[in-house]
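First comes one chain, alone, set out as structure tokens in the form predicted alone.
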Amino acid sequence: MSTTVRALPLEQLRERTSEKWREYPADVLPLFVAETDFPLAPTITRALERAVAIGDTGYIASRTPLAGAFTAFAQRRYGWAPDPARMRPTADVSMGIVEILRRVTSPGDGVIVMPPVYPPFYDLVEEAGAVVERVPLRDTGSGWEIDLDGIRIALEGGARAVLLCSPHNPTGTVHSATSLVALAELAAAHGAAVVSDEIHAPLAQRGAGFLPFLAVSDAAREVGYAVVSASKAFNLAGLKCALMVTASDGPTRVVRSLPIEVEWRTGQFGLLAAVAAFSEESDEWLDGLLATLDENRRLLADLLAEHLPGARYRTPDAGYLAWIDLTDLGWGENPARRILREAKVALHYGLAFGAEGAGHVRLNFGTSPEILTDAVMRVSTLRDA
């Protein structure tokens, strides 16, 4: 049984200067942006302290242990051993996505996204010069799944790439192996690429069945690109480090063709922290975090059932983000606005994730049970207001 990782106290969290703690006044509980409230893994703290002590603050080197560290991590956590020679670092997952899309599409080409989905996906496609093709996830009544028929129709209509979120943000869905294999075959049949954002992968709960896209089939290796990072699991977003991963010659050539500046934008502290995060020394901390998030996702279900019985919430398979349907409460298309104004709880606007987000909010439960409970209790007061 893993020892859980406990969040820092609220008064200490309010000393932070990141977006989560500076966007709103001190009377607001911020559960919107994807930052967590936990202390850093000790291995990361030691790596950064050592770098500061010796002034190791220059450019990243042309040869680093990052790719090898990720390979070892992937082998331990997913049973997958990607080739370090087929990877390149970059500043963050969003940058990796844009740079890959620029190489695998032409201006005006369609790129499939699957709403409700991480809001920057829409902007990243446009930044790459492509056009968003929306193929929403299918609501099965008990979860969400990739709409393979919709994907096929979009590819037949000329879409040249699929932007996959795996695990999915905001629903926390771990896509099935069957869906991923079928997606790869569709892309291969139509000469399209699949770019898989796997930033939430380290946060997939044990037993959820997460599989890296590049590990599911030969077709996936031929059409696929994965962009990975330690930043979500280990709360390192501000340090800027991600990896673009490939598994066959065609995609590897594409990634190798990117300008060296794409690599040099990686933060030195981000790289040092990521190597520490991916090390075996950090596994115990990560397991403890997963145990904490498991407790919190279940606590949230209990709190909503008791205090907001009209809310609809499916326990996510991965991550620390809850997708909550508040439609039945009658608070309008964008209930987060009222919740912020009257309950002083900041949640992410559901509509930012696509039209499918009407009446929804996204709540970050990567915090303490006390803050999570306070937030739900505050929102519950609006039922009778």
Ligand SMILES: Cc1ncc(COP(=O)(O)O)c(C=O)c1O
Contents of the next structure:
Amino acid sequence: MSTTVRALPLEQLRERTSEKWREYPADVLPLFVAETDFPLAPTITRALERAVAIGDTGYIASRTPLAGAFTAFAQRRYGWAPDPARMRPTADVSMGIVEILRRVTSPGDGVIVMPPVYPPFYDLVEEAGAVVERVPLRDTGSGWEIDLDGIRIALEGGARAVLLCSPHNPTGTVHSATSLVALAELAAAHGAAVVSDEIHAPLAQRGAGFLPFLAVSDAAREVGYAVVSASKAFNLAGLKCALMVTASDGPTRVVRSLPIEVEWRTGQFGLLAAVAAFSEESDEWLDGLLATLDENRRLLADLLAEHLPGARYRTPDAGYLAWIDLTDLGWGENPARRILREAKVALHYGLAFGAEGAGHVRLNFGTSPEILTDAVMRVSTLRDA
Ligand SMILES: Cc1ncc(COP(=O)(O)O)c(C=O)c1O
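Following the display of the form predicted alone, present the structure of the form predicted in complex with the named molecule.
And the full complex, kicking off with our chain again.
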């Protein structure tokens, strides 16, 4: 049994004041930034209402239940129980990535990223004082995988860290155990760190075989850092809370060496919401969300096949982001621009994810079937225009 999780109606969504609902005028359907259109999980609403009622709006405490809540969540959802003593909170996943990269690289060192990838990764590496080394994902013909040969060559060339996106944004790829084990071994052999951004992990579909990087092997625990958050699955990005997770002494020492300010920037509401999200009481809601996203990812396949033949889309293993190749429609390098201007649908520009994104768009299907259908129908009108 799971709760049914349905997106809010469009009129209500338009009352929201976040980026998704304020960037474009009201005649545009926004399916770009990674916010979802669902109501909050009731456990989270209750936690935040209580905090508002009693004015619980100070700094986060130095001892909080967050790490323990994540351990219990990881145990229930992934069969993995990381040690809460080896974690520290921070404001968001991006900050966790930057702070860890600053510690594990020296200025000018190479950090491997795997395009097409979440656009801010390029900026985060630079913010840490390092240099992006691109090792694109390999297209296998039916999916994407880590290019282990490419990674080996980059590590032999001196790259000091790998910034892994697991599951991968924008393709929704859940990396295989074989790839992750081999990646850990390569990193260990070259004395490099792996920073695994697992923000989309709670949204891996059952059966996709998601494995936390730190759970795959001793080598992964020796070289690895995971940065996790409840924010994508539970739509809490504005509340600011993430967790840096380690599983062996070297990485734990690195995370402990970060100044206390890195923790203090965590939002109190974010922390309260994350504890509620990771609690067992929210599991049924999360299962309901996964069921809805499973329906949406299939609906999108049907809609594209019927109304936009020529669009190439592989159903993602995780999350609510669809990576769609529109090259065959002949709409040029940046189809999202024309789609925004003429169809009034805001999608993420493929090129922002790297040169591999030419001709592609990223579409957020964390919404209602009605909005998703309307969006594809609007885009399909351009076919004959
Ligand atoms: C892979 C990935 N990492 C990080 C972020 C941003 O997370 P945060 O807001 O916690 O920095 C996102 C947001 O969509 C994302 O998709």
